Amino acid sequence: MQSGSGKASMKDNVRDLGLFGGVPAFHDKLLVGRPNPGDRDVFMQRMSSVLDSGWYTHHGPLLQDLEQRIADLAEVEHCVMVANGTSGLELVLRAANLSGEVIMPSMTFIATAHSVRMHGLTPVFCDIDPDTGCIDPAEVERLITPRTSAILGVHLFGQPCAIDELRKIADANGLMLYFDAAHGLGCTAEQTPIGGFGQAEVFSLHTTKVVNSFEGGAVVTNDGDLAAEVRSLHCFGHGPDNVVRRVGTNAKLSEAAAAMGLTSLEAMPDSIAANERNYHHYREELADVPGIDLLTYDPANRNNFQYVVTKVDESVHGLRRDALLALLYAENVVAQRYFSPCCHEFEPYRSEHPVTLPRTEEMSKKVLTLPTGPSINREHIAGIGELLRTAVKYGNEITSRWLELA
């Protein structure tokens, strides 16, 4: 048995699996997406301050920093902290004032389909580029009609969509473009930092990001009248005169979140140059484990990495992907299927709105994400890609008794 430091031993046969009744091979569990803190002694500080001032909430200091931090980094005129990255894409929405159906991918978290129809919008879903899992172009063509309002793309893994194509798109048939860029923040499309396409993009500060502000969201355009909208709806619909003007809800951001937030930003270059590194030892332990093949980034973007994505052929090595999932949880390897399923496969969408997504179905159905972040090391991916190659080896076996098991 080793720390939650240290390389796993050797796992040469399944008896010796955690699956199976075996010793775990982390002691600790290894997290995809562990909370990165940044300077704690920094984050208690300004905490103080936020206790020695009184002012908790509502648009204090931290949180004006935060957000001109934000949209610095993003290049872009306006940034609105909200709630959570889900409340941000809710508030664009409501802000355009939009109605009928927005066109999306399914390969993202359930969130941004659901923003769409708690707005009383139909999310119409549609297929991806297979190598990139990004919302397909000449599918969004297809798709619309005259009850169509706009384009909702998701930057998946950090990796932007094509968003000439989709801006082409929307411009000729008169449709509103916007982003989900919760993987987003930190990246670019070429040397151009994602946050200023389309009329806005919504980065999320997840715990779970590579920037955290526990909970968080931020709202990012060059559109100011966007802006004062979604600024206005997200504080009960208040105006810049403290006049409530319209109906709104209350999604702001506390002055303690955005203590987190800047703490968290500071730590941003240093978070992402660990999951780089990361990144590149999981290619050199993946490289000899066939049917294990890691999602690839293309170059002329740079990315935060925050995900290290792989898709797990199991016409290879007989290993199903779930039993994979499986035996990794029993070793203290915590991956995760993002996602699986995808949103057209849940309710209330897959009884309403049944449709077929080959492409996208193909890629949910492998997609395996691996433990990174400044808290995993060299060791603990040699001990990963220990475990993959043992399971990969003995994939029909694995896969037999797993099916036993359940």
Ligand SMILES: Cc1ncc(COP(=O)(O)O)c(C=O)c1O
Second form
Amino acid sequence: MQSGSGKASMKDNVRDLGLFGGVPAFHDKLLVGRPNPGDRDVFMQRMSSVLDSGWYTHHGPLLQDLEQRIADLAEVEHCVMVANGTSGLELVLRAANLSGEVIMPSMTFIATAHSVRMHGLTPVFCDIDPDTGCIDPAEVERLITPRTSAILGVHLFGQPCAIDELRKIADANGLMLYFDAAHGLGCTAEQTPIGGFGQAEVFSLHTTKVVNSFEGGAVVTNDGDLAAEVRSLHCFGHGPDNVVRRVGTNAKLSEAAAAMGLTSLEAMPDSIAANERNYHHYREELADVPGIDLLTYDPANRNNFQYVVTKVDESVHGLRRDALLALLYAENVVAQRYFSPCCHEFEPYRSEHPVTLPRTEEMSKKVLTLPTGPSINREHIAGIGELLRTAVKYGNEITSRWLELA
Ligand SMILES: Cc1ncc(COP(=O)(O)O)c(C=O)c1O
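Form predicted on its own already given; the form predicted in complex with the ligand follows:
First the chain shown before, then all remaining chains and molecules of the complex.
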């Protein structure tokens, strides 16, 4: 049947599907976010320099270089590298002394909500623009109370939020505006890089992201005081004079992580080019697959195409999204439900503050993110396209047989 090269076997009937006992279409697992490490030799040289110097952490030379390069890329004055994106979001909130309620979308990774709730604030979940999945400014306005201190937008899948509208609402109500830009490295809002909007933005350099530092995050801002406070808080609350003035944590990024971050960042143009090629291949493949709709990115903004997001519409073909997920897994196509369930559907949020968000829930029921990245090629995508065509053709039958298996 299938080889490691990428060519999938044809499967035009239900019997041959891996879910029902057939041989998987792909020998190796195809992943949504395989790491993009960049040039291995360059990484090894950097690691040697770390070992030689004995400077493993505490704002070493590689970290300083990485901070400067990310600040340049985002066209901002300050970048503070931190242990991960979640810590970055927490540190911004602490640095700004936020309290009370923070309005945010629920259509995001759980870390966005936890970053607020961990510090005793209340995430107030807001519905979305159904086309992009990003926070809907009209809904934000409706949710403002005397306890609201901030709006936290998420540039979902690298698509910029409605930044100008959010800024106007924040200014009119004296609220802080900041952004979870975990998906946003290398993306723009029209001509302006994501990174410089609101009071601060936070990138993730997690292993699965377009640029990784194994784990890592970057707080980027043009606010010098906020940057200084984040820098202090991420290192036990120390000031530049080494005097401790408030409670801080340890969210420093090591030199080893910075070595990977730099090398992966150097590969970013190639990684994005591969993602973009893949995205267009998927678009061709999915054009004749009814009820599996590709999320399209607004060409006015540059995207990094690290997410190939589809919406699976059961009403068209009878194929349930989770049946399709199981089907693909069995073929070694490791698709992901980004983001389903979404935040307000998880504990503790669903018990503490039950809300109904019709557009978010509609999207959450349908989303399925497909493998991409430089390790995915045209043949893989053609094979996935074949599987999807077969899956929708026999949608009702697959769903009922999957329900029997469950
Ligand atoms: C939207 C979003 N926000 C925050 C995070 C958290 O980032 P990290 O994993 O670097 O803590 C992620 C992680 O994948 C994410 O997708």
